[in-house]
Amino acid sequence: MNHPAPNSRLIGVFDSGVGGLSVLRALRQRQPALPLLYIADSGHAPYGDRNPAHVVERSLKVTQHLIDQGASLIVIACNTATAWAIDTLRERHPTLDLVGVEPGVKPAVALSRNRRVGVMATPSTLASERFASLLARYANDCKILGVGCRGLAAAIEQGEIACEQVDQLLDLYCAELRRAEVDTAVLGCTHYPFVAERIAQRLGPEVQLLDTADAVARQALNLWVARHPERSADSGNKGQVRLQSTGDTMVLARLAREQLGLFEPVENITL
């Protein structure tokens, strides 16, 4: 297969697992013919139950080995690493263009009709000051209910073997927001898209949930055309997607195959 070289133009987009291929599902639907690496930090998940510092020096590691590869942009398709290590990524790359992945708080209040409103993320990215910036700002008269969701991204990493812990712990946090009588619900780690139809059952037809997947791609596109108008349509690149993990590669490789279609081998990186 041919790699494009480390010199090449391409987007680079990393999570602490496979969560992130949610967002690159949404880069891959807004435009095809993207060069697109992917990393799965698997060996090293999952963030949002680990430590800020952690957090960050995975987030720094990552992020230069993206350059290395020729990344010319980069999407933190994680909701706990743009919490906690945005800030200090773009301290340390001023020149590089980056995107982060937030809770929708913003839009999920528009949508709101009885001010109540359910945010599923991880813990770390509830304690995020990030997190208590979004709600300063965007929550106005709404009643904002954090559900931190401990274990639901690692059992979801885990595909079918965890299926029966990913149903118990869907009925523990959705009784919360039942509990809470909220009518939207922001899935605010990239994780939870590939379970959203599993949510959606239990919190019922009358409460919206809201995925900030194509918000997030489409804001990547537009800093990419702008810095590169004439790698806009990729001729050269056509469709050409990387996969890489620092762990195991069967876990990425089966959720690219079954949620993106994507066949590509999956490459075991040490970082």
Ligand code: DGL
Second form
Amino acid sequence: MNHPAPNSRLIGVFDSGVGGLSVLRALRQRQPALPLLYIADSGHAPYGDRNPAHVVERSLKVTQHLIDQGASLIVIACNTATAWAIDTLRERHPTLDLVGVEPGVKPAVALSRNRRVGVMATPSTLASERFASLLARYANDCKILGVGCRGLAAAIEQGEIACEQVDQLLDLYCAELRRAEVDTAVLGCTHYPFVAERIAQRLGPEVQLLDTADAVARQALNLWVARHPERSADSGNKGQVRLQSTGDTMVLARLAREQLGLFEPVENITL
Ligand code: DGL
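Same protein, different condition: the form predicted on its own was shown, now please give the form predicted together with D-glutamic acid.
First the chain shown before, then all remaining chains and molecules of the complex.
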């Protein structure tokens, strides 16, 4: 087992599939010069409808692979993996810089005027102790409605975002949020920013959507710059991005191209 190389500049980013590209996009928007390796664990997705032991086992495997490739900072660009695996990953890799993604309950509570907040996430994220702890710490006087969007990440993962299956699921889950009259909805899964416009159409202009990708990117960059202060002036250069998938490479290649303008080839890997 290799250990993280503290001087390596590489940032590893992973998700169960293509969703974490929304975090990769935020990282590149803040600092285009970053050397990034993205892993879509599409061969073992979705994480959110599976049992937690599967999520922990896959997160350990993918993290070890990223370390073996030279990553010294890893962004868990997946709410479900963060919910179930970040504590184990921290225990196993105490010298690794790790940043996770959690539903933005705290900022949503601060924004809500009518004190009703919806959280769209995988059933697994909503069932986790970490989510319960977020609510205990930050919900305050707000009524929080968790909508477990079963099947939505998997449907987005099919590669055709504008498909009927995604539309039907969005109709269903957004209707629940409308009935609850929330004025703020949290995108608590990294796949959902890719359908944010279609969620917004269904919820109407009075409901604000909250995505934590940029906050996560900022936190990751602070850690990275602390380790590599000499690189922080590199923002004018183009960073190198590598894309790998344990499943269908076409899906990742297509979303990366269409949503991020990345034309890099996707390598298929077995983990
Ligand atoms: N994108 C992931 C998340 O943020 C999970 C999607 C899935 O595999 O179910 O929760």
